[in-house]
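Presented as C-alpha cells, the chain that follows is alone, the form predicted alone.
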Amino acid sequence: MRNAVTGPAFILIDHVTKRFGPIVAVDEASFSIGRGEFFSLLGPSGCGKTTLLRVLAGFETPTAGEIWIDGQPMATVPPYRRPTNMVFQSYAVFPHLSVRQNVAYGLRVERLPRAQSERRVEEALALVQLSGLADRRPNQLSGGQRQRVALARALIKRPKVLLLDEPLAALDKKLREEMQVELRQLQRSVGITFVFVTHDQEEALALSDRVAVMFDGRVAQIGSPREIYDRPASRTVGAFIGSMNFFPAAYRGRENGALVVDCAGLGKIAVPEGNRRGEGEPAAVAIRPERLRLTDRPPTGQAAVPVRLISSAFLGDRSHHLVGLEGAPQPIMVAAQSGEAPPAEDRPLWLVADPSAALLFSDD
C-alpha cells in the first residue's frame, strides 16, 4: 500500500483529486482515518467535503489517487459492495413504508431468514430508540425521528464505515443539539467508524475525535477539536473556526524566547511562536474573544488600553461586547460569562489582553 500519511490507517485517502471539467472539487487530499474514529470533514459550502465523501462511498470516481478501506483498495469496488453505508441530509426514507419496513429495506438484498431479519430490525430500532414507533409512517414522525429511521436503516447492514452528509442540517437548533448528543452516544455504542460532513463549526467540535478543515478542495488542517480551535494552522482556519479578533501587526524580532510585534491598538507585545515572515513584514495578531477582558479600572501590573463600548448582546450563557479601540481597523469582540456584570456605557473602560493567548499569522 502506498501510504501518504503516517500512523495506522483504517481508511486511507491517498493523493485523491476529483475534477469536474475545469473545476477541481478535491485537490490532492491525503490523510488517514482510524478504526472506530468519529472523523469530520468541515468547511464552507463548495469546499469539496461532500464530493470527498461521495468518492469514499464510490458514487464518484477520483480523477487521481486511491482510496483504501481496511487494507483493501476501492478502485474497482462498486458502491453496493463497499463496506460503507450513507446517511443523507434529506433522510431519504420511503413515505409509503412503516418505520419497521423502512429499516428492513436494507436487508432485502441479503435474503436473510425471516426470523433473523426481524431480530436485526428490532435491534436496530432499539439502538436508535424507535422500538415503540415501529408501525408508524414517516409523516407521523418528527424530523429527528425520521433521521433516526435513516440511521437505523444504514446501521442494520452493519457497515464498517458510516458516511453522514450533513444529516442534522435540516433540524431546528434545539433538536439538532439533542441529536448531536444521541449521534455521539450511538457511535460509541456501535464502535464503527463515522465520517461526518458538516459546515457547522460547533457541531464538528462537539462531535469529533478529529476534524479536517477544507477550503477550495484542499485540506487546510487536521487535528483534534481543541487543536483546531486553540492552534489554527493559518489565519483562514482561525477565522473560520469560532470567533476571532485580528489586529494588524508587524514582526519586530525576538526577546526572551517570545516573538515581539507592533500590534495595532495594543502596541508592542510579545506573543508565542507563530507562522510569520521576516522582520518588518505585515502580520496579524489573533486573539479569541474569551481571552480578552473589560474592566472599568486600569489594572495594576497588566497592560491595558482604553476602549469605548459600542454594543452588548446577552446570549444566555455568555455576553458579547463590541468595543472600539483606537488604531484597530474594526470593532473588537469580547466574550464574558453570563454571571459577570455588564460594562457601564457611561464609564471609561479598559481592554486587557492575555499575550500568551495571542496567535501570530502572516498577513496573507
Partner chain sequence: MIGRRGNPWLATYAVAAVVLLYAPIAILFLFSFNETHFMAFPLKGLTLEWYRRMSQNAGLFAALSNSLQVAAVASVAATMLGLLAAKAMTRYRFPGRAASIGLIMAPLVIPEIVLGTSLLAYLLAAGFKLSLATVTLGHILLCTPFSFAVLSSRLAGFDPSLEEASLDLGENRPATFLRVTMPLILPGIIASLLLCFLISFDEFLMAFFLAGTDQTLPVFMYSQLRFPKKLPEVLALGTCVILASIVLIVLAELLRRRGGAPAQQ
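With the form predicted alone already on screen, would you show the form predicted in complex with its partner chain?
For this one, just the chain is written down, with no partner chains and no other molecules.
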C-alpha cells in the first residue's frame, strides 16, 4: 500500500465540537489529514461522521474549535468558497438537468472559455465512464450511475479535498465491491485528498490509508487499517472492527517481560507486555477468531482446553465455528480456512490459543 505524503497537516481539525441543543454530535475532535491521503471516518450510525464531514464542507458551523485546510482557516469561508467538494449520501443529482449539465454545473462560476469548459466536462465524464450517457436525465440512470454523476460533478471542480458521505451504502454488494476498487484507483490517479465516511468497517479497511474510528462523537483511534485491526486502542474499537472474542481476566503479575492473567476458560496465560492496550490493570483478554484453532487430537506442548461445538457456518472462503468453553461466559468464535477439514460433531475437541496473539484490555 502506498504511503500518503504526511508532514505538515493538509487538513487540521482543531478541537472541533458540534452540539445540536443537548446532543453532542462531535466531541473535541482533534487530528490532521495529510495531502493526498485516503482518510476514512468510520463508526456506527449516529456517531457524528456526517456532522464532521458537513463541518469540513461548511454546512455546519462548529460550536467550538477550528478547521484549517491547506494553511487557511475555514471559520469564515462559506461552503461555496471552500476548496472542498462533496458527494452526498443521497447523491443529490439535480433532477431537472441532464448528466452533462449536472457535471458542468460547478463550472459556471469559474468563467472558463467555452471550449475549455467543454473539454473539462468530457474529461470528467470519461473519468467516471459516463461519456455514453451524457444526455440522459437522472431518472433514467441506475443508482450506481447517479453516484458516478455526483462524483464527476465534484471532481470537475478539482477540489483540494473530496468529501464522500457513505457513497457506496445504497449499492448492492457486487456493485459496491467494484466501486470500491474504482474509487481507490480514481483517488490515486487524481491525487486528491479523500475524506470518506462509512459505517462499514470492511470498506474502511479495504480503501483507506488511515482510518479514524468514532464513537458517540469522539474519535477513539486513528491509524492505518492494519494498526486499527491488529492493535485496537480500546475494547470498543476491538469489538467494532472485525470479530473479537473477549474473555474476562484477572491480573496476576509480571513474569519474564510478560503479563500473567487468569483468563476465564483458558486458565493462566502469559501475554507479551507489548500486547497490552490502555493504561489500567488488564481486565479482559481478546483474541481474533482467526488466531484460534480447533483440533480433535489433544495437542502436546501447547496450551489447549477442551470445548464443545455449538454450531458452524460455512462462508465460502472460510468457516466460522461457535464453540462452548467451560468457564467462559459467551460462546467462542473460531475462524478456519475453507481448506481445513470441518471438526467432527461427535468427537471431543480442543481449542488451541496462542497467547502471543492475545490482547489485554483494561475496562473502558
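Here, rigid core means the biggest group of C-alpha atoms that superpose within 1.5 Å across both forms. Positions refer to the first chain, counted from 1. Computed from a predicted structure; not experimentally measured.
The Cα shift for Gly71 between the two forms, taken after rigid core superposition, is smaller than 2 angstroms.
With the core held fixed, Ala170 shows a CA shift below 2 Å between the two forms.
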